[in-house]
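Have a look below at one chain only, the form predicted alone, in structure tokens format.
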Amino acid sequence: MASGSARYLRYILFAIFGLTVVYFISSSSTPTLSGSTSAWTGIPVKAGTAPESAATGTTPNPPPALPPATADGARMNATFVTLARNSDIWEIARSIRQVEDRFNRKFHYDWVFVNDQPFDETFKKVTTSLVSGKTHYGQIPKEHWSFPDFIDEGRAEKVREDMAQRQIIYGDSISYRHMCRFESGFFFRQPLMMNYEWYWRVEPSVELFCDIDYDPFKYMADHKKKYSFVLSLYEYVETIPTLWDSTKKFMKEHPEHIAEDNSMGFLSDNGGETYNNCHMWSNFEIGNLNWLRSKPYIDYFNSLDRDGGFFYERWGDAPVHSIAAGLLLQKDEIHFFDDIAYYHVPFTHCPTGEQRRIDLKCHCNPKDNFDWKGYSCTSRYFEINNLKKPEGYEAEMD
């Protein structure tokens, strides 16, 4: 009885040691708050201070540089943005989701929101919730969301009455060709973006099929790319009947801003004279806003607008970049993301090879894929760069 008993207490003082030393572990372990980012505001909060008032303009300095995200080098300076209104606030947390579990809960990029109007509570509480980075919220100007003083509204209205009889997509909507026009010429120039170099633009509602392990933001930058997409297709023809001619008449008063190896091949199957109406998908890309800020692709966007067919007509801000990008850059300064699965409605971007997707731990069916059917423009991107498509392609064509 005696030796049963001392081994009993034997057992309790391991136990009890035991205990401590977890103990003092998970506290010597517990991370600091330094530098996380309030759930209430997305304002910087370091430990044992208070959070600040909302974030609603300009940032007045670049990010603080953070520690390296990567084993080969710093973070860059650069951010997800979004457009979005309060009401797609589900929509966007989505998205947001995806964008972090695939990608950024590595990496710890800021995010942009932006809005015509102002961004409520419950808006920035749940995004600043689910972004790992910091998190900043702005409001459009009057300027870059309405009108312009050279814009016949009166014409303008028949051309909506005009397309919703025609059935033609977003062809009545006003708020829609505001989207266009701030994208095309105003997203990269608000306050907020004025403090990167490179963007990810994130839509409500998408989907992220595949782990992304590498920084797309750090790849542009090593391989000197401006530019890039996931997917690409045609344009509606009733949309933009006269974006090519405005196009024609700007190459010829700025022959100076014409990149010489560009990329007319993606876009004109008769050197220039009409337009295919290829196009990269703008709700998906990441770019250099360096770039869309330059002379050459500003004034690109001012002869555009003066013409007016974002309004006359229903030009998207997709084939204005994508022009943009076939005349003004070089063309191996436009990128192919093949190794990033992306949906959204109501087309899939999944990578071709099973190996491939594999390895990247896709969920995606490749049967979904659109890159290689028949109103897809991939292969033509790859053609006019002499890039060998993928084995496997020939199977995903129908």
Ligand SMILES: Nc1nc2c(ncn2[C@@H]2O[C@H](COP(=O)(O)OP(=O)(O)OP(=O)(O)O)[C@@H](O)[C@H]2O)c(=O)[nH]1
Contents of the next structure:
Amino acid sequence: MASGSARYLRYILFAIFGLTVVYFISSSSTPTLSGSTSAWTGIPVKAGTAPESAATGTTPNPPPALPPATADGARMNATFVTLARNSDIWEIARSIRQVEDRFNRKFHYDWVFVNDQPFDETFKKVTTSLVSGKTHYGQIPKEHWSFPDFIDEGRAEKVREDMAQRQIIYGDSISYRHMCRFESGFFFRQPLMMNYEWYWRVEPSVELFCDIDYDPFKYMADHKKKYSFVLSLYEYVETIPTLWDSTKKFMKEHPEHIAEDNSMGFLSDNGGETYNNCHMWSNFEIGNLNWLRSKPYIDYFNSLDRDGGFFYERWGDAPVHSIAAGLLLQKDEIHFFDDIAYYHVPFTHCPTGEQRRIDLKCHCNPKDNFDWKGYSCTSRYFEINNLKKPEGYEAEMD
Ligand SMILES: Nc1nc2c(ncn2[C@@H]2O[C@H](COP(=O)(O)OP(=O)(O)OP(=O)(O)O)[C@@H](O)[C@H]2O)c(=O)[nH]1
Ligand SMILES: *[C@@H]1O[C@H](CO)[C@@H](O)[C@H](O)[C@H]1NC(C)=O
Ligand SMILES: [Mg+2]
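Write the structure block of the form predicted together with the named molecule for the protein whose form predicted alone appears above.
Next comes the full complex, and the chain you just saw is listed first.
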């Protein structure tokens, strides 16, 4: 009797085992990588895209069941975002690989790619294969990447010729100006970005040097942060001669938008009379999209846009974002991510302090750290926020 029921049990276990094997074999066919499109303008991109994702611009790439994004299982409403050209593919591939290896392979956040041209199949295939979350591809509408009607294009052309003569970097470029204006005023209100509250901007050819074992989006939310940076420096003044005049005009017109406890001390050495050119570098940003979509920020952008400096000078999105964060946010809403070690040509942020670098498995050379050097503004950030500089910073000052 005992041996008989044991035999039945063996038969049942064997049958379950067999069914499991059959199930796994039948369900492990790989998903296809084609089929992404532009959801930007609502117009599907041509070129052999799969119809089922045409409406959303989403690739059917990621594994169906994602593990919890954070320790307590709360997934943030967040995405990576990259503006890129098709020709940037191998440079952005390097950046994605780094972000995935150091962070996103454990979190699987989505990635939104935007472009003024349709993305090609290679770009979509390669990026979809590298990103561990969902990928989305959008095409920027013409209105966000062209001269607005209030701009005098003849005057803008003369400026470019003059800047070319004076050899101001990107001074003769039209597309660089569209890029700066887009990043200043439009990336956060593209249809695909409206689905998210938080963003992390990634550019081609950047590097990450330390493990990121926690969720920076959640950190931002938990600590009521709206904007963040890893590197800060002085802007090239030739590109923004009248940006501060425009800003002062805006402050006068909209005193209601200026935060009480702002970071004016980071931006100006004389209480706001002149700009000291300090800004947070915007090729890395983790920030709150709803802040950028808020009335204060939009009023600021529109006011600058009307003044024309994106085209009559060469205003960068970095000083624009920084001045906005410095004046419209309370100073404790801006975060310095010391533990996100980062490189974008030609500057490096590498955390100060050996134990910290060991704990985070960093591979940056501490000698390359830019934070405490003369051309960095990060000391000012520490000073206005009464933060203690890390042990050993003096040794990295030159
Ligand atoms: N789609 C598109 N993306 C662009 C264009 N120009 C720049 N970008 C992207 O905009 C971002 C900033 O451009 P970059 O050329 O990196 O500008 P930068 O960081 O000031 O200068 P670099 O030192 O050259 O990196 C990058 O993500 C680029 O891929 C363009 O004409 N079209
Ligand atoms: C994510 O944030 C956007 C913008 O605030 C919002 O419209 C959307 O409903 C949010 N999604 C979820 C799942 O909370
Ligand atoms: Mg760049």
